[in-house]
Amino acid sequence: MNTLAALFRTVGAPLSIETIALDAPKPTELTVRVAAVGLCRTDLHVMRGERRVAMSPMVLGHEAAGVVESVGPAVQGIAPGDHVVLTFIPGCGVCRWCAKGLHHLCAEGPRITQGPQLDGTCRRKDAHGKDVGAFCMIGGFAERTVVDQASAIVVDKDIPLDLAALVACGVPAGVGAARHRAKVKAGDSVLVVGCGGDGMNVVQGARLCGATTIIAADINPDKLDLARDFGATHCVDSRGDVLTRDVLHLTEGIGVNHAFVCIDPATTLLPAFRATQKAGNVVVTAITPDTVKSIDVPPLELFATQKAIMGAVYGFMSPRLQIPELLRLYRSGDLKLRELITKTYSLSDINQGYEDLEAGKNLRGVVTFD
């Protein structure tokens, strides 16, 4: 079939809205009519050339949810009409990590920037017959997509699909980082540097864990105001030495138990590290451009303060476990989802959506389809 899609063709250029051909699903695959897809900063990194992909053209978009239209003969547990959230790391189910239930560490993860599906072939062609890749094996910036069953999780049909899309990436990245990576405890103090898609959800996650001091840091005063609605108890400027000074002042010179670096680790990790108390945790949830090869943390300082620096992808928990859990928290009223969406866009306005993201206007922009 033909489908409308937003293609990445050239670094630095807008996404190109084109009609592409979409093949039928292979035996373990399914066709999904996309209902909503979030405008995540990760795709913007690709558009800027800060995260390189192996082929172009490529359909970007990985924070997506939709309705299953057809399935291959070997698909198990998914049927036409099901509502699904698409996961940007496929849980293959057979590697050593998936066998332990650690689907966020799936051995297929490094292939998400390559373009082809799990079997190494492509399901999309442009008007000239050229293969088109799918970012994260999803390619969510399209009316329809074909994904492997390893990339789809069935969710309850009463959850609005624009909200379900959010738990495909930004929500588990932030909430999970607090709950499952740092393991924030009741009474802990937390610093969140960067209150965008990931960071605002770290604030939510810290609140769910019972943290009593949640310090939000950003350069955008509007996002700091919004952070209070999500659970922040204090707000500070996120720039350099000012950040460290203000956090130490708020914590009587001790520092926070846990700091989360949710924007530009190359410049924010060291101030966040120095705002963290001895033996505390510094968790990095943000992507750094692949041209950045190191971050300046003095080794002696790391040794003497005994702090831990750690990464967190998908909130360091299997999306197959975390996504249903997050939706239960939404249903119970304990997790904000609707409040995360600043503005919705049509696919034809997707480049405007990314301009708004760069301008700091959106917490989360979402492309929705009729």
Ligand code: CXF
Given for the second form:
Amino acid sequence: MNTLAALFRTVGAPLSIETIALDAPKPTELTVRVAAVGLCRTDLHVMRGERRVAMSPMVLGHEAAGVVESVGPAVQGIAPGDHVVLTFIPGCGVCRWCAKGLHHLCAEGPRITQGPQLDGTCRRKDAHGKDVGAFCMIGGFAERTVVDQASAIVVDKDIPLDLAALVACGVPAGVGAARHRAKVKAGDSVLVVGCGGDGMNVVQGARLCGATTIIAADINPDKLDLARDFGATHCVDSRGDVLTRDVLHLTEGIGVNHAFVCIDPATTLLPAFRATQKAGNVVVTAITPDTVKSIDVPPLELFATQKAIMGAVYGFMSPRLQIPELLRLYRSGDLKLRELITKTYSLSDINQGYEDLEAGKNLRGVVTFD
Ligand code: CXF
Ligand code: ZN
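Switch over from the form predicted on its own to the form predicted together with ligand CXF, please.
All chains and molecules follow, beginning with the one already shown.
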């Protein structure tokens, strides 16, 4: 069948809206009619060439939810009509990490920027007959996609699909970083540097964990205003020395229990590290451009202060096991989802959505389909 899709073709160019050919699903795959897909900053990093992918053209988009249209004969537990959230790391189910329930560490994870499906072949072709890849084995910037069952999680049908899409990336990345990586406890103090799609969810994750001091840091005052609605108790400018100074001032000179680096680790990690108290945690949720090969942290300072610097992909949550848990928190009123969406776009307006993200106008832009 044919489907309309937004393709990454060239670094620095807008996404190209094209009709492409989409093959039928292989035995372990399913066809999904995409209902909603979030405009995450990671896709923007790819468009700008800051995060290299292995092939082009490629359908970007990795924060998607939709309705299953057809399934291959070997698919288990997923049927046409089911609502699914697509996960940007597949859970192969058989590697040592998946066997331990740590699907966010799946051995197949490093292949998600390659382009082909989980089985190594492509399902999409452009009008010239050239193979088209699918970012994160999803390719969500399209009316329809074909994914392996390892990338799909069935969710309850009462959850609106635009909100279901959000728990595919930004929400678990942020909420999970607070709950499952840093393991924020009641009464803890938290710093969140960068209150975008990930950071705003760290703010609400810290609130869910009972943190009593939640310091939001950003350069955009609009994001800071919003952060208060999500649970921030204090707001500061996120630039370098000012950041460290202000956070120390708010924490009796000792720093926070947990700092979260949710934007541009190359410039924010060290100030955040220095705003963290001894034996505290510094959690990196954001990606760094491929050109940045290292970030300086004075080793003696690391040793002497006994802080932990840790990474968190998918918020250190198993998407397979814990996305349904996030949706239960939404249903109980404890997790804000609707409030994360600034604006919705049609697929043909997707480049406007990314311009708005770059201009700092959007917390989350979402492409929706009729
Ligand atoms: C990213 C993480 C790095 C690889 C591509 C997907 N996740 C979410 O934005
Ligand atoms: Zn993302």
